[in-house]
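Presented below, as structure tokens, is a lone chain in the form predicted on its own.
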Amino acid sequence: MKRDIAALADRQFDVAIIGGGIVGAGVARDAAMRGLSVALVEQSDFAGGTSSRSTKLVHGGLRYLEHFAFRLVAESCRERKILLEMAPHLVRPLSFLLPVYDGDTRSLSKIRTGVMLYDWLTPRHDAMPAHQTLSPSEAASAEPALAGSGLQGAVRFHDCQMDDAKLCIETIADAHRHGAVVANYCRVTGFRREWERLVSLQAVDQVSGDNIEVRAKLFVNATGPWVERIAKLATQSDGAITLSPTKGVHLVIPRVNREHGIYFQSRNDRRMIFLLPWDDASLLGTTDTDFDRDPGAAHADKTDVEYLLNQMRLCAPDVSVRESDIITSFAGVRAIIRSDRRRPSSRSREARIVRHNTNLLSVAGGKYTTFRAISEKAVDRACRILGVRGTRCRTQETPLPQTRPPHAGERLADSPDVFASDITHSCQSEMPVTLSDLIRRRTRLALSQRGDESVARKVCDIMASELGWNDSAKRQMLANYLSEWSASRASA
């Protein structure tokens, strides 16, 4: 997968997709597999926004049962099974403990009832056994960090953990293998219209500075928290889609879990919080607060950090994690459709597909877990608009190829496991433009204790050799990455 800007301008495509997050990636793969000609442009790096800043879970959404979102949970459980079979190298089963304490707003009997319904909605899979109820001593034995005082017991259930950025990038790479023309760092600046119909999008290549035009019969706006802005740019009007974006913050901290994910109730605001194993560290999150600023500027502030650490101290009081111990942090913005519910956590995670004018579809809302199903619905609708018949979605039964070669060369890190051959493969096949693209999204180095300068220099040297950077470019790339790395730690 090589960056070829000229290929975007040399013909009219059936479908042009704006947005290289997971929904845009899913639409591109599905449409290309159906034989449509596809173009995709992304303003930053693939998965550069919310799609690399999630809780890293493919899950049914146990807590949504509390809001009677049975359809969403059932769909999410079905999609979890599909993704587990479609990309087993990126989506793996994970056992969870949900502890219950004296005074919790959700009793142990209520939790058991909810998990029984969760099991009933879950398609059978050998790697996803039914739930179990654990006594206080069994829960403490399974995860010794859990607070013992007031512990009534715990429920053990299963969901899946994923590498969100890699799943997005490999989905785009597979779309490319099926003929899609894709490019990162292409920012859409406008559209050309004829009456009520869009004819082309205008964009600027942020690498060369060149202006480009992409012609298509139909356009799909899959830009996540930027969906309102692109819809307004295309239609010159407001109101077709209205979001209530929320910010979700995560902290990477020294390892707390033994082997389970811990899903626990906040003592302050009834929210549910995850403490997950993450290589040799733990991932703590998430917050859910209203956010009305530039999604690209979202970061963990002091209030976010204090909230998460305070909740963890109540869950695992014998584990000392101070702000200075935080390895790194990240924040993403959820593109939630506006509702009249005051609490962000109670707002629906359902997706909507909106048609504007004659040939523009906008996809808003949704969960990462359901991206494939959302994409299928969007492409079904695109085919109807285009008058294309006789095609069907094949993504459900088509595995995502595992293309990474065997490890070779110097071992750059052991948790996550990264070798020189991984860097070379990424440069040749995954379209990284900057050092940060590779360290943050094509490996998990930036979300680990190995994201520091010593490893970054080695990665930079390999990238420079593969991509032809001179010494000045190398210095600039390294300085830019280290500035981001420092900022993510300073936020925490």
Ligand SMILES: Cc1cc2nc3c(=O)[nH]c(=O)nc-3n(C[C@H](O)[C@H](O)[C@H](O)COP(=O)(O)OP(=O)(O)OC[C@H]3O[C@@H](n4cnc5c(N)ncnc54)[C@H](O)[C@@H]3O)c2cc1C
Given for the second form:
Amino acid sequence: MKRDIAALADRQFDVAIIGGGIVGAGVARDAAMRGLSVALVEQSDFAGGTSSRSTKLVHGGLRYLEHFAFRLVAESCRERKILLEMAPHLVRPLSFLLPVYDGDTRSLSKIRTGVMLYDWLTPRHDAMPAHQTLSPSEAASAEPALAGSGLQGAVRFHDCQMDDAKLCIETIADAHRHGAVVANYCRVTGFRREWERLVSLQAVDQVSGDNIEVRAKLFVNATGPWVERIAKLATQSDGAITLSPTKGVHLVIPRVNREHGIYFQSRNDRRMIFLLPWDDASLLGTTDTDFDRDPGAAHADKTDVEYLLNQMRLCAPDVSVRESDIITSFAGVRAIIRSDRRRPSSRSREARIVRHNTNLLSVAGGKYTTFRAISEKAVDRACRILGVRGTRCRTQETPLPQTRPPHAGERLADSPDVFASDITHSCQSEMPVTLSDLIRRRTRLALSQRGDESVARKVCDIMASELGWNDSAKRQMLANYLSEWSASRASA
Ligand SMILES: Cc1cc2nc3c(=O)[nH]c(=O)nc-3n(C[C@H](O)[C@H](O)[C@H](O)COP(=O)(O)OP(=O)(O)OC[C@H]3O[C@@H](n4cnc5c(N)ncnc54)[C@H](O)[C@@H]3O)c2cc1C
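Previous: the form predicted on its own; requested now: the form predicted in complex with this ligand:
Once more the chain from above appears, this time first in line as the rest of the complex follows.
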């Protein structure tokens, strides 16, 4: 997958997609597999928005049952099974413990009822085992962090964990394999219209500064939390879609979990919080607070950090993690469709596909877990608008190819497992433009204890020889990465 900007301008595409997050990726792959000609442009790096900042779960969403979102949970459980089969190298089953302590608002029997319903909504022949109830001593021996006074027991249930950024990039690479022309660092700045019809999008190549025009019969706005802005740019009117965006923060802390994910109840606001195993570390999150600024500016602030660490201390008082122990942090913005619900965590996570003008579809809301189903619906709709008949979605039964090369060269890290050959392969086939692109989204190094300068230098050397960087470019790339790395620690 090479960056070929000229190929974006040399024809009229059936579909031009704005946004290289998981929804844009899924739409591009599905449309290209159905034989449509497809272009995709992303303003920063692929997965540079929300799709690398999630909790990294492919899950039914147990907590949505409290809001009676049965349709969403059933669809998510179905999609969990499909994604597990589609990308077993990036999506893997994970067992969770949900502990209940004296004074928790949700009792053990309420949790058990919820999990029974969850099992019932899981498709038959799913690889997920049924739930179990654990006594306090069983729960504490499975996950010592849970041992504490007042533990009444825990429920063990099963979902999946994924590498969100990598799944997005591999989906885009597969779209490219099926003929899509894709480019990162191309920012859409406007549209050319003829009456109500969009004729082309205008973009700026963020690498060269050149202007680009991409002509298409249909445009798909898959810009996640930016969806309102792009809809406004295209329709030149407000209100085409309205969001109530919320920010979600995660902290990466030294490893606490033994092998389970822990899903615990906050002691003072009824929210549910995850503490998940992640390579040599644990992920603690998330928050859910209204956020109306530029989604690209979201970061963990002091209040977020204190909130998350306090909640963990209340659940696991014997685990000592101080602010200075935080390895890194990240924040994403949920594109939640506006509703009357006051509490952010009770607002619907369903997706909506809206048609504006005659040839623009905006995809808003939704979960990572349901991206394939959302993309299928969007491409079905695109085919109807384009008058394309006789195509069938094939993403459900077509696995993503596993392209990781056999290990070779120096082992740069063991948790996550990264070899020099992975860096070379990524440079040749995953379109990284900067050192950060590679370390943050094409490996998991930046969310581990190994994202530091010593490994970054080695990755930078390999990239320089693959991509032809001179000494000054190398210095600049390294400095940029290290300043992002220390900012993500400092904000925490
Ligand atoms: C904190 C948090 C935790 C979450 N956890 C989970 C989870 O565990 N499981 C789950 O299923 N879901 C989860 N979600 C939801 C999930 O992450 C999102 O639904 C999903 O990533 C959205 O993908 P997207 O492609 O719509 O948006 P994005 O990934 O944000 O992609 C949109 C892209 O559009 C690009 N763009 C914007 N403007 C322009 C422009 N002018 N020109 C070109 N490109 C542009 C952006 O740069 C961005 O890359 C979570 C969300 C958050 C915020």
